[in-house]
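To begin, one chain is listed below as structure tokens, in the form predicted on its own.
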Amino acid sequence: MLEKLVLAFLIPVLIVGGLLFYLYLGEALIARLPRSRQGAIRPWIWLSPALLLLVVIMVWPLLQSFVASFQHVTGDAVTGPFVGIQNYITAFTDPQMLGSMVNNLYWIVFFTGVTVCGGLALAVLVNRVKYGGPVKTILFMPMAISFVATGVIWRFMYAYRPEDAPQIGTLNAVVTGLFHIPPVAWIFQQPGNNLALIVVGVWMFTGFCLVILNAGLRSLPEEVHEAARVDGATEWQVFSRITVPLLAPTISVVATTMVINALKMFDIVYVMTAGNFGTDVIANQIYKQLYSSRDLGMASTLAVILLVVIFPFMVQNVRRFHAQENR
């Protein structure tokens, strides 16, 4: 125990000291080199050590999956035979990985769709009540809530027993209580069970695009509001031709932010499913791969299938951001 202390305190103490000694000793040599020099030379000096990190914890491993996803890699090996794109083949035409692609599909259209939309309504009615701000922080409430923790919770809230038993879950207790129904098996019916999820997903994160939205909100000029009312505009012509379309670069990066994490949705599903019942998404199929078949090559593949849809939306998320850090 104490030896592990020791070198906890000790790593970073190394790391931060030969940093300041790789800095000092590359300040040394630029002093050396032409004035006409320096300049050019000086940010590669300081921004080596943090390329070299992302290199070797990102670049790397990515590379080794690239490689792995046309192997086929097995039990605790890390490297295979060459199978060519069979990997790619099997990912999809295989029933279950197509459903789950197909699970991530409403995940992006219902999640992304539900949170955005939920989000920029409450973001106009908060911007208009006395109390917005406490609403606005309730509503960010549940992004403080782990997604394991999440899952947990809303296990509760669906838990289904039979018809004649006490029911425990929030939800059947007010089905069997008030409308004098059957109990509904939430996560286990097909293909309810699906939305189910999805309602825990948009629990956590309409809090988010909330925020993201108000704060645009509250960026746009409030003089175009006035003018377009004194012309005799009505609120929702107001909101639909003035509101969203000088809104529209926030939605798209908030939307962007949204679909990105429904393809990597993952704690979710398995915390309140494990992928059963036909709820299993991209994301638990690579853990499934990983660690229940013991397939890398499988897991690499379906890592970097993962990867080439979610690259897109990200590149446009940066575009974005650039595009509004150069107004």
Second form
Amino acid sequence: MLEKLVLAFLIPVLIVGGLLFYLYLGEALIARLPRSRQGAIRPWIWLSPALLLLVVIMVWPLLQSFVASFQHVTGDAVTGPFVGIQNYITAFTDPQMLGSMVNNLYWIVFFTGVTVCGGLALAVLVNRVKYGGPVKTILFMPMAISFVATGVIWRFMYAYRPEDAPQIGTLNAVVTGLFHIPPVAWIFQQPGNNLALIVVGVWMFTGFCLVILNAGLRSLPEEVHEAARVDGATEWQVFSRITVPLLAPTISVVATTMVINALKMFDIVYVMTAGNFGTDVIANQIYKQLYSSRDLGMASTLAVILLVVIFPFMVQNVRRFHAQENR
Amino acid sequence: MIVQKKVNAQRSPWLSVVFFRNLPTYLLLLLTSVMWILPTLALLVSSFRPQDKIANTGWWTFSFSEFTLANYQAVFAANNLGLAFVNSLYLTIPATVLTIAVASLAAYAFSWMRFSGSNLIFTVLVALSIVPIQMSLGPILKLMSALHLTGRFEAVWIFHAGIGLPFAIFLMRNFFSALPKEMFESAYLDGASPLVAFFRLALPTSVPALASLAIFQFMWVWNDLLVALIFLGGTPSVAVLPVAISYLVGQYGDGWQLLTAAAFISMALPLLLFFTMQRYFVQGILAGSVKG
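Return the structure block for the form predicted in complex with the partner chain; the form predicted on its own was the one displayed.
What follows is the whole complex; the chain from before opens it.
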């Protein structure tokens, strides 16, 4: 244990040292080249560690997943016979996988809707009070907590005891004590349990939306708002006709991020229900296919489906980037 | 109207019209804050309660007479949480340093060197930054097991560096490109090599960027369950905190005395970082907006 602790601090030194050595070696080699060639080769020396990692970890697997999604690959095999679109047919007909896709739709609609709208409303309100800072910090704090710890926190919130036993979960204490109705098995009862899990996601990500939207809001020109108020616009009119349109680019960034989060959601579901009780999502299915069924073909197919859904956002991301660069 | 507002604010603010107009806002923000902090608070309070109390009474009945550290002692003693904590450090620190070191070299090339293909590669990078990591899991898992690297931390350092790079390079490039051009031009005129310019100019002036990236990557890796679960597996000798806790959840179900304490042990370091370096954390999020 102590050895590992020392290594945890020693290895970073070795990593930095190794990269330094590499860089000095590369520059020393370049120095021997004619000056005209140096400028063409130098960037590649600086880039190649990153490019190597990116190709191995991201680009190659991407192509590999595409190929494997048309294959039947199980067990320890790396490759297998081509089966055409069989995996895709299974993905869209198997009730369990279909169910997980439908659940991802729930996540996209409710998770994105509540985090973005809630974040926007709070961003506006926080701007109007003096003590907005602490509120932002409190709402943002869940970002620092792991999904797993969040899972524990919320399983405790949702804890369920039979009607005659004293409730230890906060929500059921409220339900039984304040509203005098029987305790609810929040994460076990379908279909509400999906919403119960989404609430956890909302708790984690509303602060993120709030912080980004609030920063966007502060960069808007205050005069436009004041002018509208002077002209007699109500606060709601100022918000809906001026703030929202001006903030549209930021809102779209935040919404995009949340949709992607909703699509990739894994940890909350894994820790809270392990995908049981009809709460499975695609990312969780991929994990199951990979680990329990050991079916790389099927896992790849689901990953490709996920990528296809995310693709429009990728294109939009690139477009926005180029628009910013050319401004 | 603006003038009137200021006068109001200077007079006793508690009884002003503005205060009453803003009262719903204050209440709403207060209520939201309480709602947001309540779940964590409930768990924190419970982690200091004896086992039989947690299991039979609500946390809101807590009194200081029942305060105990027994739960923390129990998870450290019986469930290897200490080892998991060290494993988490051993996973996170090298992974973070590797990502940042490699990313800053690449980002420097993208911002201050001209080469053909620069735009194309960077565009691909922007696109890659939102590719779901699930795309990589399957093939890399096979690759790692072929190389006998599964269950080894090296595999996870490399994997985290790989999937963290698009975002990290993007962030660092934004900061590097914002540095004044004249600074580099005059340095080159004085005969400085790119190496000297990088270490003497670019890096020192980008400390805030490096800090925000470091915190971001640290929290991302420290809190990650999926990657650790897949590449390291669940053996206690290599289990990191999220993995160890997810096993506790599976094993003990409602063994709240262990779960509450374990969750707080895993939250301690990120929360400490969050509260001390919040400014940088927010900076990183604002500069990047999208993390893969």
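Take the two forms, find the largest set of C-alpha atoms that superpose within 1.5 Å, and that set is the rigid core. As the structure is a computational prediction, the values presented were derived from the model and not from experiment. Numbering follows the first chain given and starts at 1.
In this overlay on the rigid core, A165 has a C-alpha that sits 2 Å or more away from its partner position between these two forms.
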